[in-house]
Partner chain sequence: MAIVLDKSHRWRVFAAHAFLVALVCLITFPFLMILSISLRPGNFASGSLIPDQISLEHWKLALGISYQDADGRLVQPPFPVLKWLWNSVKVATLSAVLILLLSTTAAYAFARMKFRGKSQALSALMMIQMFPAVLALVAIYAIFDRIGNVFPLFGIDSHASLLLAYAGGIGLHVWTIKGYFDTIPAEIEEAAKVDGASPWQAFRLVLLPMAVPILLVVFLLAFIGAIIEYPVASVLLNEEGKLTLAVGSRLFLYEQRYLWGDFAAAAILSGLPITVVFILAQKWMVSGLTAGGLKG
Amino acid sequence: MNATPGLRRWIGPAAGAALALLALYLVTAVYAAGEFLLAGTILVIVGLAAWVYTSQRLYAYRYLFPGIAAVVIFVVFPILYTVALSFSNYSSRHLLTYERARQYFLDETYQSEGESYQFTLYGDGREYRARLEDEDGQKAFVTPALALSRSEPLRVEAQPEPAGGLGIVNPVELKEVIRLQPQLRALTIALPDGTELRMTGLRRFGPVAHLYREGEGHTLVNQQTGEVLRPNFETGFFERPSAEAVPPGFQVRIGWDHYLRVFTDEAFRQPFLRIFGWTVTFAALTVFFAASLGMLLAVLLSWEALRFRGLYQTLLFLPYAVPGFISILVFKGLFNNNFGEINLILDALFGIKPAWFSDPFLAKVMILIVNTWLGYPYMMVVCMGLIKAIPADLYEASAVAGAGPLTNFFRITMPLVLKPLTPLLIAAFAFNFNNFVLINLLTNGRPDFLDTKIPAGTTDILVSYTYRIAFEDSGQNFGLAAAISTVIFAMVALLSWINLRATRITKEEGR
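How about the structure of this chain only, in the form predicted on its own?
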């Protein structure tokens, strides 16, 4: 009976210690995987958690800490990682670290001189056994049971086949050998005389030797030709004496090169500036059109004498209830140059079929139409709420003075609605500044510029342009894309700061 309170007193510390050990194990596993920045971030969070939850002075922060930790992991860490990536040459040609690229060369092999053997693989329960036989059929060797569950390097010693044979008569089929090829290529079979054999074909094992060996000063020496490869830590490649790069490359720090390229390289700066201009125009016009249409409809729906207002509100709000990506794809079909309903109607009425997807100007017009359609219901609902908050006395006094609907709108409604709406408009501008989904699904940035060396489209905005560089360009320059993402982040951060300032000014004016 007396042991229960004591046990309860130790449950909390024991659970905390268990969680701390689990977290430290996670940090170790992440560090062992080579993710040093993420491991350091998790370690800092674990240390802060231990401090916050064991200190009485920080008791109030215990409830805030989970949210702060989530912000650090899901917001701060990706930003830091992106910034760190922007200072490297990380791309499809430089995926590996220097150590892994060096090990790649050291693991390369070639078939050396010597006798090769016919290879047959037999199933042995859940494992396998390999049989090697020379060309004359005079010598045969068998291996012990092999699991072959992982494609990690494995070295086994083969023994002469027993006089009675292996005792297993059915070899595995060729398709099974093909499936196990990664594991078999990592297998080294040592014969009793010390000869090491590796897979040289689906049915053959032969003597192989490592192509490169370590030389002096981080060099690699080709054992076939004697050629020396030297690492170049500026280009991120091992290079021959003729300065020819030998792939695969490795990651190196290149400082501000990507940022200098964004702002100084003419081949890159020209599309970047044009895309930046369209990004600002697209975001500003979208906000303007959506807010204008939303406010106009809100004013009309606030008219007391209007019948069936509830029905109109529901119908006008429906575009916002439909998932955005579905609406975008529907509009993509409607605007189809040849079979879209919009062009069919225009052709029937006026005899014209606009090229919405191939003409740069019309493509931008189409994007603004679709985005206005997606954005006006939200603006309408917000404006209706703001209009209801305007005192009716103002309109009554205006009616006594003989003012009409237009005067009421420009002198009373719009000024009183616009002030509290301003922070929302800035937030909408920041959202559309990075509206990747709309551009990617509707036009995918096309039609492309014809005078640029880097793939860029006339309807690309900065974020979709970054995506194309990172994942669609043949070079897949992740470091350059990270630099552009950092620039975009700086712009959006500036907009957020303006938003906060505008909100503060609005609150001060409202007092």
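For comparison with the form predicted on its own, kindly provide the form predicted together with its partner chain.
A lone chain is what you will see next.
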């Protein structure tokens, strides 16, 4: 046992060194894969970690480092990245970086002259082998084992088939070939004479040649037609001499274009302003209704003359306990125009069937109803806590003066509760300003405006609108979505600043 303490002293540093080496290997691998930014980020993190965990002076940061690093990488960095993206044309038409777009063109192939081969795939243990046979069955080639499960493009050299065949006889079914098609498409088979073959059909491999070669400057030359493509760093496309764009485009900086569009382009500004208006209305009304109902219930449930208060409180708290995504979807079903229970009941009682999902006004009403339902229990609990803190002698004094319950509420309860409640109301407003889950699951922004260029809905709030531009619209305009996100960031920052001030004021007055 004597050796143990000495050994122990070495375990830590040795493990650290091994980890550092592993991390450096990772950085190199990432860098080699062409992701410079990612490699740089990992390198900085690893460097910082090494510094923090070796320096005695930074002892406190050893405990902080993992947490702070997580916040910076997964919260702060995405925020900054969003801002950066808002100045680019990143979208489904400009998905790739310049280098990758260029590489895409250079990887493009066309079927050149020459013989094509019949292709069969054989299972060989967990790997595959391909067999190629020419048209008249004279020559046949086989490849070594293909690691088709790996994701990178593969290049293998085929050998003439040994006399007596391959020795394996179980060709893979067509179904399996179809499943492996993406990997097979990336496969290049070189014959002994140097011809390169690539997949030209499910059962065929044919000789192919690269469509483009690098020309002078940054140009690409089409080998088939001799046409020259020139990258345009203004539009983010490779262009023909006629200035016609050839997809895929690449990402370029476009400056303030998205912001200009949001704020000045009429076709864009109009829905943006309408959506902004509804976002504010929605958040304000939700907070108002939820807080009013919550406060009313809190007052009632704090009334000592009332029995079963505990039972009422538990039942009334239920909407807060059920996961939001379930309640929202439940309401989506209950409000359904044709076979939702709410309309069935309304139909039976009053003979009406409101079109909750297709009428813009009713859709908004429905959203407010659901959100009040979801939001009041929290307000109720908070208000009950605040009411408990009000000294009872205030009410005794008012009872002596002969005041009724209404006077009590408006002169004593409300003013005393409202002040500490203000920061919470602002926080609730900020939360609902970004209440994406509710809108996305309940109406998904629909019914849509009929007069806008970009699909926008009458019940969309800013975040759900952004989400639609980024992930649902066919254009997938990530850059534009990032610009709108940035605008909302600024608003949230403003709100939280106001909230901070409000909190400070109530704290100072409370002292």
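All values reported here derive from a predicted model rather than from experimental measurement. Residue numbers count along the first chain shown, from 1. Rigid core (definition): largest C-alpha set, two forms, superposition within 1.5 Å.
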Determine, after fitting the two forms on their core, whether V463 shows a C-alpha shift of 2 Å or more between these two forms. no
Large Cα move at N444 between these two forms, threshold 2 Å, rigid core: no
